[in-house]
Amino acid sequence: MNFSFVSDEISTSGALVVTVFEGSEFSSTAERLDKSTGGALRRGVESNRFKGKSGDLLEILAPSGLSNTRVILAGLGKLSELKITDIENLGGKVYKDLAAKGEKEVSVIMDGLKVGSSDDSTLASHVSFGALLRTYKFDTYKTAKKSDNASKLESFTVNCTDAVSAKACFEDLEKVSDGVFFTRQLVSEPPNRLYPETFAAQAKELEALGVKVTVLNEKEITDLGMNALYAVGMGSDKESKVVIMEWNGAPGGAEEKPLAFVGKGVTFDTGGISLKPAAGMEDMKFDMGGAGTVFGLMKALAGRKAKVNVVGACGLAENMPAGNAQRPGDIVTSYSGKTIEVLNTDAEGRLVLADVLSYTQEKFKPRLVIDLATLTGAIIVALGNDIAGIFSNNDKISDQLTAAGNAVDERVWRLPLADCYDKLLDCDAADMKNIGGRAAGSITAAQFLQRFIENGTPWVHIDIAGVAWSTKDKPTAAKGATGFGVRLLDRFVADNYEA
């Protein structure tokens, strides 16, 4: 789909989108169109009880006096409550609505709208961004696809005050969407197509953007002493991997300490010997969502040439039951030298992360570490499927992440860490056990990870088990992989760490 921005006359073909605030308060263009159609828009509002609430769309087909195919009244709710994400959601809703109807072109009229310090040109880029995000659909393996001409818009134009500024802003947002789509595609792939080797190969796509990519094979993993990670993948025929991605964009050069993002990449999780129930196990293909987010984030940052140094480190393994799989009761020695008694082989993601966290801190001496993982079902019990849980040893970074999440509508909520939870991991046979019991499962998982954070390194763990995948459509994403975390972390970096 072609996105464009104009500051001249409104198109007389295709669909027109004009805005309405709550209480049926028309924008200036909506008022003008209503007069030119003899009051058709107002009559449409009255006959449909349309009040301009946020997210509402009202379509007036082939209104008399206009050559456009239709006029869509888009509700924005109360101006005082309007957010940029509402504008993005509008773009997604308009795309979904018109693409399904076979419309070929649409023009959205911003009418000088402002949200805080963002003018109508900035908002123009974001309404287009919302539409762009909604275009992604996972249909790689569909042999009979609908005709593109019947299901997709060809032209999405936005009228605003400064078309040049809108286009420049949108170009950066496009790079972020590239990262989101990369993550959605990876998380959606079936496990017979995406396993550690093929997952690691996807990182090579980033080299064209200037990212240095290093892939460690299983021999290198074991030679380094990453035995906790290695043990997770022992039962699989697929060899485990570790992928290191480095983007050096800081003005100070490669010597400037990087930000580190660490991802859990369990490409399929049967639970191992502690086998999961069969019902729903097919969903365990997205247990690599944390690593998928790190891949997408690196693509977004490199694509828009972020002025910061970043390391993305991901442990990739497949957790399968087999004669050589790790057993409940096994004791493994991690990269850090700390020993772990594995009481439940289905608590495997923390083992993968433990080694990669230790390796990343030792090798890169990062300014901060943020890990992402579909780590616990307990986080879904606590927070549901719309908000991710965060755990941290640093108040400032937690606050920065919360603000970034609110800004892009990828919200996070901080949960506690405390000695009383940490003690639940104490073990008679080893330095620690890999589970802390049924209660506070997400917290004890985070406490486990914190044991591998050295020398007070600022650290945040983000549990995305409830938000990496959605069973329902959202305004800017069809049901399926959401790409959660890419926009959150891109915004976090842009607002706080770029030079």
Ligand code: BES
Contents of the next structure:
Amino acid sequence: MNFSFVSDEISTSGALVVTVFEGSEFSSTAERLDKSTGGALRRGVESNRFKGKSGDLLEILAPSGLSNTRVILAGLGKLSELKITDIENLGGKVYKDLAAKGEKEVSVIMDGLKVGSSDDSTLASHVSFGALLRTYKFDTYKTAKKSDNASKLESFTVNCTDAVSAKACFEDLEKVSDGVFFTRQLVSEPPNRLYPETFAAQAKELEALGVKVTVLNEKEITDLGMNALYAVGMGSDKESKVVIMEWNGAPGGAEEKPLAFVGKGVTFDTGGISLKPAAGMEDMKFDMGGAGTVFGLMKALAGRKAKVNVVGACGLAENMPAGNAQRPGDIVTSYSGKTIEVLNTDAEGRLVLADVLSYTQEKFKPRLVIDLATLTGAIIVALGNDIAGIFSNNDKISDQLTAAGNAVDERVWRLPLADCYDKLLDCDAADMKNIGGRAAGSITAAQFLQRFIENGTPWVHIDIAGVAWSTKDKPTAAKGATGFGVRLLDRFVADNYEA
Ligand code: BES
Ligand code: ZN
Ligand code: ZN
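Pass me the form predicted together with this ligand as well; I've looked at the form predicted on its own already.
Let us now look at the entire complex, which starts with that chain.
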């Protein structure tokens, strides 16, 4: 789809999208179109329950007096409550509706709309971003692609005051969408196609953007002493990998300490010898979602040449039951030297992360570490499928993340860490065990990770088990992999850490 921004006259072909506030209060263009159609828009509104509520769309087909195919009235609700993400959602909904109907062109008219400090040109780029995000479809393995025959929505134009600044803003958002799509694609890939080796190979794509990529193989992993991570992949015929991605965009050069993002990349989680039940096990292809998000984030940041140094570090392994798999009761010595009694082989994500967290801190001395993982089913019990759980030793960074999440509508909610949870991991036979019991499962998982955070390094753990995959369509994403976390962290970086 081709996106463009114009500040001159309104298109006389294709669909026109004009805005209406709550109480059926028409924008100036809606008013003008109503006049030139002999009141067709008002009549349409009156013969429907459309009141201009935020998110509602009303279609007036082939209105007389206009050569356009249709006019879409887009409800914006109350101006005082309107958010920039509502504008993105509007773009996504318009795209989805019109693409399904075989429309070829659409023009959205912003009419000088302002939301907070965002002018209509910024909003123009965001309505386009919303539409763009909605275009992603996982159809790699469909041999007859519907879209090959059907006509496609070809052009998405937005009328706004300053077309040049809208285009400039959109160019950065396009890079963010490249990252989101990369994550969605990786997370959607089936586990017979995407396993540690093929996953790691995908990082090579980032080299073209100036990212330095290092892949550690199983020999290097064991030579380094990453035995906790290695143990997770022992039962698999696929070699485990660690992928390190470095982007140095800070004006101060490579000397500046990086931000570190660490991802859990379990390409399939059967549970291992502590085998999961069969029903729903196929979902465990998205157990590499944390790593998938780190890959997408690196693509977004490098793509838009973010002025910051960042390292992305991911532990990739497949958790299988087999004769050479780790057993419940095994004791492993992690990279940090701390020993772990593995009482449940299904609590494997924390083992993978422990070693990558230690290695990343030691090698890169990052100014902060944020890890992402589809870590616990318990986070879904606590927070459901719309909000991710965060855990942190640092109030400021948690607040920054919460604000970024609210801004991009990838929300996070902080849960506590405390000694009373940490001690549930104490163990007779080793330094710690890898499960804390039934209670507070997401928190004990986070406490486990915190045992691998050294010298108070500012750290946040994001449990994305509930949000990495959606069984329902959303305005800016079809059901399936959401790409949750890419926009959140891109925004977190942009707002707080770029020079
Ligand atoms: N990958 C799962 C967590 C998960 C569950 C992700 C549902 C996405 C959706 C993780 O490795 C796991 O199995 N966790 C166990 C931990 C338990 C054994 C302490 C869980 O949540 O049951
Ligand atoms: Zn598991
Ligand atoms: Zn897992």
